[in-house]
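Just one chain is shown here, as structure tokens, and it is the form predicted on its own.
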Amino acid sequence: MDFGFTEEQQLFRASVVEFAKRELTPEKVKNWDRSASFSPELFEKLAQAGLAGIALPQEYGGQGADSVTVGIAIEELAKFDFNVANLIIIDNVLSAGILANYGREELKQAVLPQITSGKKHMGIALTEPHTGSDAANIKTIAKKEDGFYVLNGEKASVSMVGLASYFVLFAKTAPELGSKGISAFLLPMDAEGVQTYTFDDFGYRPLKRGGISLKNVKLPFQNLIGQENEGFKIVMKQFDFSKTLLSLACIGTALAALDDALSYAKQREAFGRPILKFEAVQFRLVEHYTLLEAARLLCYKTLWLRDKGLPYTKEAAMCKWWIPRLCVEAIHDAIITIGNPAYSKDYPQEKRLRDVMGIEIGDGTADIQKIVVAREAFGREFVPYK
């Protein structure tokens, strides 16, 4: 048993930190949040650093990094900006990762180099206005007509609307089969019949959550990703990877919040001494650092299992139900430790809280993740939906 990272991974972690210090400055991060838009220069810098396609195959310009190394990048980027870390997850894992693993070669050659170079972005479109956690209940339909798939329906609460040029979109090709009748498609956002709208969210702002309306959108047969009616299996496998990385992003953000609170507590004086000398402050921080260390180990164990080709669905669901809530509580207590200065938008703490809270909702709620853990640990005969 070895709990250490390789020398190469440690050097990589240091390089990501140096990149983030240089390119993800507090002023830049604040501007991206307030304008709800990343600067184009960011994408170029991420590509130059090899981060834009870190998890994508080398033949398309990516780095082909293992899961643990990808996790290192996500954790360290999130200490500077949660949303940049999430951008990498969406581009590399939730969307382009699906295309890389299941798409036709001509699609991969046409799209993936644009992602790894930072010139284009991708998103994933699964959730609909009437259904989120019950993903198998989507109503968007794809019918074969005259050599095309014709899509009709609506996607909602989708990240990257207005930013992504392509979406991996899920629609029912055999509605009578339920979850076994869902297929995945590559949707170019300039296709005729596609309309979009966005939400004015309080967190997650540069990632542009919104919706996609599809009215008689024609996609050629080659835009099918994977086999017809295999889309639900594809996305569930990919979610195991992405929700582990999202949990690490939450941890990185929470650790940054605690580090700021610790620095403040060392300097701030009350009753003639630094407030860190008071046990109430010490114990509050110690408890959060302890829990985050345990959560961090769970995340890296989960990624290690993936790299070894071992099952990790249970562990990924454990990460997702527990860690976002844990990190929200840590950031909240970091704000309490700093006090009224942290209540200002001039401090990064309030943004950290806004961003991480979104992961308690998106990409699988805690309730759903607990059902997954129970299914994997206790057996499928005890699932509540059968």
Ligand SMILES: Cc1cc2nc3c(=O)[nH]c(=O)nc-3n(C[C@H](O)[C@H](O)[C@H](O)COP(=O)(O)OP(=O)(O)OC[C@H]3O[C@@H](n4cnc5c(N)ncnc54)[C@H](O)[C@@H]3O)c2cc1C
Second form
Amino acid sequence: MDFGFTEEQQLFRASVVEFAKRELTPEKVKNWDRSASFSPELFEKLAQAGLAGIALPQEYGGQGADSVTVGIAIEELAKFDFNVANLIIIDNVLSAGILANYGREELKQAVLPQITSGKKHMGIALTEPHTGSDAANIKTIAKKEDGFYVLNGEKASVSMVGLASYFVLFAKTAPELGSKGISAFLLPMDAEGVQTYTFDDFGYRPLKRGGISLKNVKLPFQNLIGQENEGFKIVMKQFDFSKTLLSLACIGTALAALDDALSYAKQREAFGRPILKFEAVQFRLVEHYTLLEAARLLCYKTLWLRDKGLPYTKEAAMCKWWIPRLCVEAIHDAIITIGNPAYSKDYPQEKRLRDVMGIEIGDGTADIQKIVVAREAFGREFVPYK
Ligand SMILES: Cc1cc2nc3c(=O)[nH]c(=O)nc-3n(C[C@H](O)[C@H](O)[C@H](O)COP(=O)(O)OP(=O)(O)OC[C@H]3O[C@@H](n4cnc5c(N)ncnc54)[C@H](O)[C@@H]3O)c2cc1C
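The form predicted together with the named molecule is what I need now, so please give it after the form predicted on its own.
Below, the chain from earlier opens the complete complex, with every other chain and molecule after it.
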């Protein structure tokens, strides 16, 4: 067994930290949250640092990094801003990742360089107003008519609306087949018949969650990603990667919260001594650091399995059911450790709590992840539904 990172990975981690210290300053991060939008310079800087295309193939301008290396970038960026880490996961790993793995070559050549250069962004649209966890139950439909797919329906609770120029969108091509009748499409957001609205979220704000309505939207056949009716399999596979990275992003953010609480507890005095001398305070921090270390190991093991080409669906679902909640609790206790100042919006702690909480729902709730773990560990015959 070897729990170490390679020298190259350690150097890379240090370079991401340098980048984040320079470009993700507390002032900028606060502004992006308050204004619910990233600055365009950020995208340029991410591209220059090779982070906008970190997981994408080199032939399209990406870095083609292995999964563990992508995890390192996500963990470190999330220590400075959870939302920037998440932007890379949704844009690059999840959405553009699907296009890179399954898209037609002409489409990849046309779109992926726009993503790796940070000029354009992509999102993923699966959820609908009436269904989230039961994703096979979507109603958006794509019918073949006159040499096009014609799409009608509505997507809701989708990240990156108002930011992304393209979406990987899922629609039924054979409604009678349930999850086996769903296909993936590349939707350019300037297509005729597309309308959007955004939510006023309490966290995750620059990622602009919202809805997309589709009225007779015509897409050429080449915008089909993968084979017809393969969409559900495609998205679930890519979710295994994104779930693990989202869990690492939660950990990075929670570690930053604990580190702030630790620094504070070393210098804040009560009853004539630093509060860190009180066992209630130090044990609280010790317990969270211990659990986060275990969680971190699970994430990196999961990414390592992916890099080795081994199955990792079970481990990814273990990460996702356990870690977002664990991190919410760690950040909560970091706030309690600091006391009254941390309750203010002037402190970064409340933002961390708001942002990380979104991942208790986004990409699938803990309830659904536990069903996946049970399916993988105990057998399909114990899945509670067909
Ligand atoms: C911050 C954020 C970002 C998101 N980004 C995207 C995105 O980019 N693209 C996208 O397509 N979607 C996105 N989503 C949507 C997200 O994937 C769904 O919200 C999620 O899958 C849960 O669906 P739901 O909210 O409709 O809850 P529901 O499915 O209605 O579930 C409600 C509750 O019932 C529980 N439940 C449901 N079924 C079961 C069951 N079988 N057993 C036990 N409990 C069950 C759930 O765990 C949950 O607690 C995002 C959501 C959030 C909050």
